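Only one chain is given next, in structure tokens, and it is the form predicted on its own.
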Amino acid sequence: MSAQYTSVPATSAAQPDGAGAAAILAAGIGALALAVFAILGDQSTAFKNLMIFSKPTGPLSGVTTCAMVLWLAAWGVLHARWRSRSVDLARVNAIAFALLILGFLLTFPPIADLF
């Protein structure tokens, strides 16, 4: 008598995508920033001397440097949040993308100079 084996399909539980999310949310939050910050050293006054980290570099220190520290806070909350979890991807795709192509249309010179 042999005996007969039959594959049984291995239960994998669905890997928690939300590490991944947390940085590509974030992306898009800190390209927004970006761009809200730029705008804002060109309007204020106040703003722009407060930007001045560097002064060879100007405003442009401070904007890119605030810039880039919210995207890592940004970054840090939400990963710490999701990385256990799975999220809706399609969802968190759709707002990073629409985030940047914002921060992307807020720096182009006539968009910006609307403001």
Second form
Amino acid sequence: MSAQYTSVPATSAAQPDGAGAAAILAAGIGALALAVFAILGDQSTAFKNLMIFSKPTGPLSGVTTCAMVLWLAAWGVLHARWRSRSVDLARVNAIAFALLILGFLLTFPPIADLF
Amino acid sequence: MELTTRSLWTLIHGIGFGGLYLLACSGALVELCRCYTAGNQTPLTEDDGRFLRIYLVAMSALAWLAVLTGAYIVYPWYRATPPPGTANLAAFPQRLLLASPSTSAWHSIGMEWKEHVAWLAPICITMAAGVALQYGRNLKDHPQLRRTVLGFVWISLLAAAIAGVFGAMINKSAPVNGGSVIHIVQGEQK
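Output the form predicted together with the partner chain next; the form predicted on its own has already been displayed.
Below is the whole assembly, all chains and molecules, this chain first.
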């Protein structure tokens, strides 16, 4: 995943933008993961029951915990790979925004219920 | 004048953490636009970078406190299941909303959206804080990064606003009440 982003020259600043790109892309991944887990929890009784990490809170506890773990894991992995490089930031930003907007829209119940 | 412990927690969650977060968002947007745009010729000091870092980390803390108190303190009271045969649903807000066609959408759309979309706020603002911690005042030299952070802060504001508006309206239709009573002020007797 990282190979295609390594050949872009750094910006005017000495500090590479890879660490920032890692944070941005991971946030997009986390947003989409949250929406996907929420939809799965809504559609599948087995998954819903699996997501009950805290009984009083119900499936919301597992859905959000899993999404947060996936987001932080993605951030950690991407940061480790990109922190000392400059990447194709325009492309990373576009992908991250697309994931974020998709995640945002998929949390809206009338859209989530289409699946 | 009195308050129940549950309504106090609802206030802490909604007004204390959520409301303060919404206010802080406007400050972050202004700071990011004012100081870090390419058109701003004023050189940024180390203090400016430190201010942005502290501000965004404090906002992240607020966002996390808002969603965690919401999900693990207030929400269980909201979704509590009444014992069979319960006629008065006042202590069971979710069931109270679902009991009437005129209020059921506050749960099926309002709460269902709010309980998930709210989590986008801490994700976005923690990312912004992470970028600020990494780059500080050098963010000005990375216009693409700065614009993206700004965009994510806008989305976090939108997510928090949706959660806040639905939270307020839902609590108006079916308030989270109960627990022990806290007497604040003794009123005058007529």
